[in-house]
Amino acid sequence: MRLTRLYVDGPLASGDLLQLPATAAAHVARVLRARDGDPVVLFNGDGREYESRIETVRGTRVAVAIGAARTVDRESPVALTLMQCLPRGDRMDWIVQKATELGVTRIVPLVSRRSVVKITAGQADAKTAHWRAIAVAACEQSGRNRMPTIDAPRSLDEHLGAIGSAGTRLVFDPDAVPYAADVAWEHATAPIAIDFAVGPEGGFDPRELDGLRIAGFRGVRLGPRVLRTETAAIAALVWLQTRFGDLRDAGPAGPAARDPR
């Protein structure tokens, strides 16, 4: 039987008795219908997980006995930052969920000149908290013990003005040359960090592409077809993880042999 995994926003110590927060407790009691003695795994984002058990379930109050800690590393050897222009509807929720499952390190939600979605300063905090909750649920499901960073939305120009100078940078553009499969990398081994930018519906405008290139981003095509923004984000992440990350086959040329950490 698959163990229930729960994220706890706070310190965890083996041997302690923890009262689960109200939302998590209600989920465990009402949705999962957990009982006294059921096993559960707790994690708080520090890279460890705690093999624990439910001590008591009383209505929607749930107490958990925290068990032994163990360090389990399920993170990519490459730090992957997705710079995602905000799509319409709830597509950003889907992108955050799938990118978290695929091992993204950081997501930077962006507003560009062709973005249909505009977020006010008053909405930014609520949106960011919502996306972080989606990332928490995706970590619980996928087995990750470290949370990806979800930035507050900002303009593309603002982000480029604050970006550092280290790492490999890509912008996925259907009009770029060459294709992703043909990119000649200057790295003898996998990059330690990759920032990759995905435009909104309609793509980046020419001035934005110029700004990205000035900031060191290399244009790359994801094949001969034009992809939706949410498809491009996940396709790019899968390609990067397959080429440099932990979706490659294990062995002499696999992740363990060329882990740059």
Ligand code: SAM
Given for the second form:
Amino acid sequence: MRLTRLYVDGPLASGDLLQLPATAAAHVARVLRARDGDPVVLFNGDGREYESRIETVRGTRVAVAIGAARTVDRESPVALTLMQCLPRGDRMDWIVQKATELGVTRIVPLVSRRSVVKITAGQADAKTAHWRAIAVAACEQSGRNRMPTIDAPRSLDEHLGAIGSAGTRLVFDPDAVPYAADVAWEHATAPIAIDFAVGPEGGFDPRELDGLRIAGFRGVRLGPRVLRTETAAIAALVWLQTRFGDLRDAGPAGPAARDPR
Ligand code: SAM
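Return the structure block for the form predicted together with S-adenosylmethionine; the form predicted on its own was the one displayed.
Full assembly next; the chain just shown is listed first.
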């Protein structure tokens, strides 16, 4: 039986009794149908998980006895920042969920010139909170004990203006000359941070591609086909994790770390 993992937004201390917040308690009581004494793992994003036990379920009130903490690292050795131009509909939800499962470190939602989706200042906070909740659920499901950072949406120009100068930078572009597999990497060892940009349904416009190049982003192509933006985001992440991160079996920095479970 797979252990239930629950994110708690606050401090956790072994030996304490925790009343779960209403939403989490209702989920545990009604959906998971938990019983007194059931095991549960709590985490709060500090890198540790707490092997705990449900003390009491009374209606939709649930108390959990917080057990021993252990540090369990399921993070990628390379910090991967996905700069994702906002897609239509609920595709961003899908991207946030899958990218979190695959170990993304940070997601920057971007409004670009060809983005169909425009977000008003009033909508930005609600959207960001919604994506963060999706990332939390993906961490619960996938075993991550650290949450990816989900930034508030901003324009591509604004982001490039504030990005600094560190790290490897890639822009995924179906018209780029080099295929990802053919990129000549200057790194003797795996980079420790990679920022990678994925365009909206209509792609980046030429001025944006110029701006990205000036900011140090190298154009790369993922195979011979044009992918939907959400497919491209996940394919790019899988490729980067396979080349440099924790999906690789061998690479510049040697074999990937094994899960400590
Ligand atoms: N006609 C658009 C163009 O030429 O950019 C197609 C845009 S595509 C549907 C959306 C985004 O996914 C692109 O801006 C790019 O970031 C990414 N993408 C799609 N296919 C790709 C590929 N084969 N290689 C690299 N990036 C790709």
